[in-house]
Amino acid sequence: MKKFIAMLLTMALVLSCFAMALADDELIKVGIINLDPAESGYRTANVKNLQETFTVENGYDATFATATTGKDQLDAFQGFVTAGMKYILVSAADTTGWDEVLENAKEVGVKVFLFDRMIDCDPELYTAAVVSDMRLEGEKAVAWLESLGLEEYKILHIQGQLGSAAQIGRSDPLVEKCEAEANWTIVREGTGGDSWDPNEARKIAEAAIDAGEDFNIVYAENDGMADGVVAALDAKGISHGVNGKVIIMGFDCNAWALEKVLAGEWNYDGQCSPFQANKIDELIKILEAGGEIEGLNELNQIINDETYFAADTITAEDVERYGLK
């Protein structure tokens, strides 16, 4: 009897392992390439959103790769192709250099989704892009600045990761406006680097102040770098925000940054939604069911609907609803 029970237990164990193997085979293999979650509040929220969506419980066998440079991302991408991923998701550090690996993926049937950032390639090389319109973010910011009707626009321009879609989109409208208008001037321009570093932004501001360069606008391409500049202004006793000497502008809408806009310490914050995972999950499930993705534009994009918040119109409800925690 004991031998019979032992045999039944052994068979149950074997069947259980077999069932688990079958279950693993049914999971959708996804490789996700993202930037460092410590880069910003935006990126932290973005990574968390992806991790909470692409789970075993939701039908995925997901592998996450953190890569902050174009080269490291390309290596991770090719590794995912070699590993037999069915889908690869990418938030690109650089807009260029992707053609070869995307062509390799397409040849072996791997479907690619871009999220957060666009890349410069033939749209046929990726399945869809769920992204923000970074240029529109920049255009809205410049239009808001223009609406102030200042006699002179003397701008300290703090850029993000050079060559990224976010940096290009937020920079170009400002640069174009300064080239077109005599009273718009970029006094000093610098970058927070690949990590959009607030400390690097602070150094740029300190160098401008120490050199006696007069500016009345800080156009910082994310909240963290705007905060770094504000720290430099505070250390030098330079007023900012509503009724201050210097207008402060950031992007991403972290809750703490919107609180500063609400308090009048900052003047403007442009929204950039980090929540693309649910939409990509929906699109993958459509493909897995044999359907086709509809509603894409000519660049195979689905664009996030975004706004901005200014000190004279923001409410506490806006902070609660839109602020990234």
Given for the second form:
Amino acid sequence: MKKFIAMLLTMALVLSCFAMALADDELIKVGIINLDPAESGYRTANVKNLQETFTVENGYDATFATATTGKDQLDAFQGFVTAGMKYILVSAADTTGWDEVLENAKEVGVKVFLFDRMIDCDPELYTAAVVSDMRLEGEKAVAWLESLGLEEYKILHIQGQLGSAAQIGRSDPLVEKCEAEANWTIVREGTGGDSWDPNEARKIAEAAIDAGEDFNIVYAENDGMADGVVAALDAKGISHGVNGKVIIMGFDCNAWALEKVLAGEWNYDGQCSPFQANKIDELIKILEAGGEIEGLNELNQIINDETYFAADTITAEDVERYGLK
Amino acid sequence: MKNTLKKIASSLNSLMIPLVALFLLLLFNLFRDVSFFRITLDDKGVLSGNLVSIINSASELAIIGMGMTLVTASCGGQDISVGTVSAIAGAVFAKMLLKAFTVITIPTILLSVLVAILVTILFKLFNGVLVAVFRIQPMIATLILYSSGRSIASWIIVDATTKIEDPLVRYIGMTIPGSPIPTPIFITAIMGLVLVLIFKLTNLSLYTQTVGINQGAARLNGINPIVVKLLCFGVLGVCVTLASVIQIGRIGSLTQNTMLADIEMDAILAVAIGGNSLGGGKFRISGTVLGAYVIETLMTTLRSMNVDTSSIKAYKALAIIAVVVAGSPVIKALASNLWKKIREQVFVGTSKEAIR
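What's the form predicted in complex with the partner chain like, now that we've got the form predicted on its own?
What follows is the whole complex; the chain from before opens it.
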């Protein structure tokens, strides 16, 4: 009896697989692994953009997995390989630990696209990476700071989630600059640890102020954390922004943050474009048509075109056009 | 007279661990850097300095700790969903204020807080029913909202960051103009006072202890354990909402994904440092509040020592281990033995002197 039921179940499973294969014949099976949409304004816009692009009308059978830790992401990835996805899109929480699953995917012919975040591995293991050059974002910010020509750069450096590509890319140029130049110093360095918590940023700033540290620049690695620091400054009655004592810098270009730049409460916001879905859609369509992806660099990357906004040049149209809502 | 002295002595005795920990931390700072204790009036006429920051920053933890103490005392277990449910409370508050009322005035803020409190109490009662009625272990019962709370908050309010930059809301997390003391300190004091009044003036304190120590005995004496436990969860709901609203006021935005992350662990820790048994029964809310200040003093000390922030949690763990071990029954027994011996020696010594 048991054997019979087992056989019946197996049959049902096999048949349903066939049925699924028949039904989804024309749709392209895509598995998308992303971080939590509630993480930040950037992520919300990113997830929304993906959901609007990879639709049935657009020819896709897309499955979304929200996984916030490296391990959960690896599990989700393995699950997608087993489920027979043709393409897998990943925004990686960790930059390491991916080699094995990527090799596995390559063996069974699954094509992998990285978006938003890079992975430390052989570039041959993925088809293409559509990413922002976080380091370039950091370099632009540092170059802008330098262009101010201040006598003394005393910086409160608020790092993002440690180990993430955004944190490393935005930190390194600043740290290098401070090592190279005598009048650039990092007065305090702090981080949300494993998150981008604005409140953690507020506490770091508060401790720095209470300790009597003197700083004239806040270099926060995303808008939320910059906002946290500003809250601490406001609470202590320290002026900031244009004509203020402290220069405020953030990243990501949330609409509310750009409004602050426009109002002169902040001085700088670096863009980080979350709209990679259209590019990936384009690339998949090329591959499906039998074509080859062109224009990749040595890391198999396609870099987002990004800019920055400073208080003296930003316009209301910029806020409308580039602000993430 | 002798009785009151005894009472004070016994309460000091039960608050020994947090007081000693706090004393040692402050002593450490005294030797490290006297300027740690500097308090100034800043440009806005607000008291500013490490000590003010500690009491101010510990507000959320202290408030949630109060509720956690009650739940711990009556249920003999902890609610680990306080941080995630605070995200729900914040989401309800923000939604009411921005979507339902759209105008921000003092009455609409108060009404929004009220609605948030009611909704949060409902969520906490869900935990409470699982614990009190279905007798599920508190950690398992509250694990459900621990893992789903932030998602629920995201359903209520979709955006990752919701800005509420109205000055009135900011006053809750910062300072009301003219007041030299940050508002969260007032809220903590009022909440503490209200709880003390409710629990000391009525028999609730006794009921809660009784339920925590022996449910059967409590029932035989006409106390309904279910009602007492649900009440404790309800109070926790109020605490969580207040903490959440303070958080929103502090930075003028709701970030439900990170709001009060990991506060459940700190709250449980505060309860433990405060000398309360995590197995329920006797409790002392003042101990928990002191525990919260111990934790915040520790964190502020580490931050002002400019400890590398990626390793700050490891240092925190080290200090916590020291506190908890110092407060353990074995060390306590050793200490009291030692004390007895010293006293005997001194006493015997002096009596011998007297004989001579």
